[in-house]
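Take a look at this single chain in structure tokens; it is the form predicted on its own.
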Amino acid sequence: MDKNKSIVVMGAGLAGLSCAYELAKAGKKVTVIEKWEDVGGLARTIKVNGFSFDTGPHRWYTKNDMVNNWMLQLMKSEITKVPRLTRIYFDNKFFHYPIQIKSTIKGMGLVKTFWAVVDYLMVRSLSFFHKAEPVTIEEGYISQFGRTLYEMFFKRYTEKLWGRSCREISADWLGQRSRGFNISTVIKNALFSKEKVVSFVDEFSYPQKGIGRLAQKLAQGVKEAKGTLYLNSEIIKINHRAGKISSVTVKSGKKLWEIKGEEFVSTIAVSDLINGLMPPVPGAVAKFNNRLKYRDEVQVVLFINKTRVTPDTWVYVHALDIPFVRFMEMDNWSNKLTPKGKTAIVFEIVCNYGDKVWNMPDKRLADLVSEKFISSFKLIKKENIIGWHIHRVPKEYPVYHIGYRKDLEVIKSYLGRFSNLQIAGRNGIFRYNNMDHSIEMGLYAAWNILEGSRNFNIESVNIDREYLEEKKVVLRAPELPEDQYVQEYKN
């Protein structure tokens, strides 16, 4: 391609930055535009009063060796291995997650465990005669675990997370998050040695100074390669003509300006992309676009004057009378994130943009979370809390409503008419990606531009049906000859 051809990347999350990084390293003219004050998108590390904390539990685990080696080459000795302990807090008891046989039997008791197994065997037996694909997430959970485990472990938390009935959520979300995971997977994990099956990964890779270091390193690489990065800059129009995107109109404070380009990669929410197109999209496309919804999040961070409050990397909280759905303790991720003898605990409250929780005053949110955590878990006292911080995250999760795939097909078909536009990232393609998936999409978008083709299929990422956390260990040649092993260091 023409070396002077300019490329505009919309959004400085991991998908956008990995794309820009590859292009800038290849000597291409790249401009990245980000509306927030910092890079990283949904995977940021924020620092307040000497405490560093991530915007949610972002562990690095991938089944793609190429992507893993790419990350290791980028981060080098910054990466450490973190032992994982994830539990469910359910009816005042802790259960290991992913489900472990011993923990589940102890928590449920023999009678409920017996019925859970019977339920599962009945479901699997019936599936031989009736192979209909589940439509709702309720049908999906029951087909994978049986009704007993669904109603115990999954129904309450899922409805708390999404704010709607499990009968209103597409089974695709379950396919994205726990494909192929069922009781047989749990049994296999208990019976077979780790050398044969790496299942329910019990450790993961992590940058010692926080997950945000991934985005920071990428942004640094873009700048060093003469790329341009605009922060606090919102794209308000995506201008097009004759089947091509021609420019974007950007607003920063009171300043408006236009950035032209020959190639465009969008990692902003696909609904925002459609709404920003100028001339506007046809009414039929706008109607389908308006059906796309997102779930938002308020994160409450408590600064604690003691460390290792819990043994967990993160905990899922099912109780409906407790406002947060999950919390994580940063000291259990790295000893380089908080002052010595102190820790930060990040609590996630899922809500909708502009609702009562979203608009709640910061102090009230901090009081609500601290009081519930102290009274429910009894792990700290009020005097242990030495500060707090509130972080609001719009569009944390794309909502898979029933029939969403048909709506997306119309939207993506329309976007497909722009020959110089690619979309990538979690909200960019409206798919519940992990970090490695978003990076892989960004790399594909960059390679397509570098090759002057569309040989790398972005939509193919994260659609395999194997359980995300199960990776069979096989000996094979690396996917790319230039991949090199990079040592990972432990704390």
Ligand SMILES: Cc1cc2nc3c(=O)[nH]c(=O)nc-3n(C[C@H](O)[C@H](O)[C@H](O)COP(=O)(O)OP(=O)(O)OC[C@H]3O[C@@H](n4cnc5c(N)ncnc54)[C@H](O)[C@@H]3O)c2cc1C
The other form holds:
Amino acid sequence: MDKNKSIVVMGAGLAGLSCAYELAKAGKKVTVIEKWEDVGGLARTIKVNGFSFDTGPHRWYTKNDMVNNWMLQLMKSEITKVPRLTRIYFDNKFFHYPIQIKSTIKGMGLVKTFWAVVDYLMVRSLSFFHKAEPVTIEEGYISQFGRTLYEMFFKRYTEKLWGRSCREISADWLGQRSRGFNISTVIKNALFSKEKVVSFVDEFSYPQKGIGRLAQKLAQGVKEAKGTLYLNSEIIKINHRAGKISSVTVKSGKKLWEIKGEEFVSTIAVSDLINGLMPPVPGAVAKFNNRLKYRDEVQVVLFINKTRVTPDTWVYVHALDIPFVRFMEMDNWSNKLTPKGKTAIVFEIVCNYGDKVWNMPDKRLADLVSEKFISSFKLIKKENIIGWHIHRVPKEYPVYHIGYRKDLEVIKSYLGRFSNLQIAGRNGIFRYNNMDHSIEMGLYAAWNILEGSRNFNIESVNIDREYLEEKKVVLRAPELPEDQYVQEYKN
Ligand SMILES: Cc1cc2nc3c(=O)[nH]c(=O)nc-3n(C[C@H](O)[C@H](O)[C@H](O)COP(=O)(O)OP(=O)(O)OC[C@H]3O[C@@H](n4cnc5c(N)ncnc54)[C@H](O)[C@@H]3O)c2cc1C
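Next, give the form predicted together with the ligand, keeping in mind that what was shown is the form predicted on its own.
Whole complex next, starting from this chain.
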């Protein structure tokens, strides 16, 4: 590859930054363009009035040793282990999550437990005779848990999260969210503590100063290796000619400018990429693109003059009369995030960009959340709240509508014509990625550029097969020669 080839990375989330980091370290000329004022995308840590808080609960847990070692080499002693306690708040009671047999039976009572068992056995016996892949998320949950447990623990929350019926969401989401999680793993987990399902881990890694440190360290590495990072710079056009992307048009404040490149990695939402292509995409592709939807979120952070208001790392809130779906208490993640004797709780209200909740004035949102939290949970009083902060996060979740895979196929096959473009990341390829997946995708994109090939298959990351087969991954031992290391990860 031409040593001076310039590479443009679109988006400074974990996918874009891990890609840029590898390229810059290898001496390549790399430019990262980010529309927000800070790096990290969906995994940021914000600091206000001495309180640091994350944009939603982000635990680091991966089954991929290579990505884990890569992260540990980057973060070194900043990483700590956090014990996890997660509960569901449902019918004014707390249930452990993942479901624990004893507490569930206690909370449900014997009659409901009996019906849950009958339901589950019925589903299992029927599936023995009639094996059908679940299409909707409702079918997926019922096949794993039976109807009683589905209605108790999953239906309400899932519909609150997505703002639509569980019959309108593809079962793929369930596959990616809780792989291998069903009644038999719940039982195995209760009996044998070494159960490996990701949803069950009761300890996880976390940077002591907040999840945003991952992106900050990567950005620092990019800059130290003479890469360029533009913040507050939105890509509004992606210009192409003769089967290649030639440049991106960027808007910073009132200024419009163009950045040329020879290789492009896009981690911005695939639908925005398609909309920005110039000349525009054919009408048929635009039609499929318009079907891609996202769920957005308003986050309300309360600053509290008490410490450890809850014992939980995070709590899922199923009750429909409470606006937030989840809250996390920062003090239970690290004691380096909030001032001594104080804590911060982040509440997530899922909504659609531009709707009533999204547009609600900040003060009203803060009042709404404070009142509901005080009256429902009775853990603090009004005078304990010493401040608040609101931030809005667009495109938090790609929505897997029924048939989304076909729509995506059309879009991705259209993008396949650009020989110098790779797409990666959560919204970048429209897949429900965790951080490790986005990082892995970013690394693959970088290695493909370094090799002048497309041997690392970004599309293969975060598909069920990897987890179900308990894929063996080779450790990236520091002394391992680069070639051998790269070799292990080829298709
Ligand atoms: C509430 C929540 C909780 C989560 N919890 C966990 C967890 O516990 N564990 C875990 O591993 N993962 C978790 N995740 C997932 C994790 O946050 C993501 O997988 C990861 O951060 C995605 O990184 P990315 O780089 O792929 O995408 P993003 O973070 O979305 O990065 C894309 C970047 O591109 C920028 N961009 C977009 N459009 C443009 C444009 N036109 N011009 C310039 N820049 C642009 C964006 O601003 C953004 O910075 C969670 C996600 C959410 C939302």
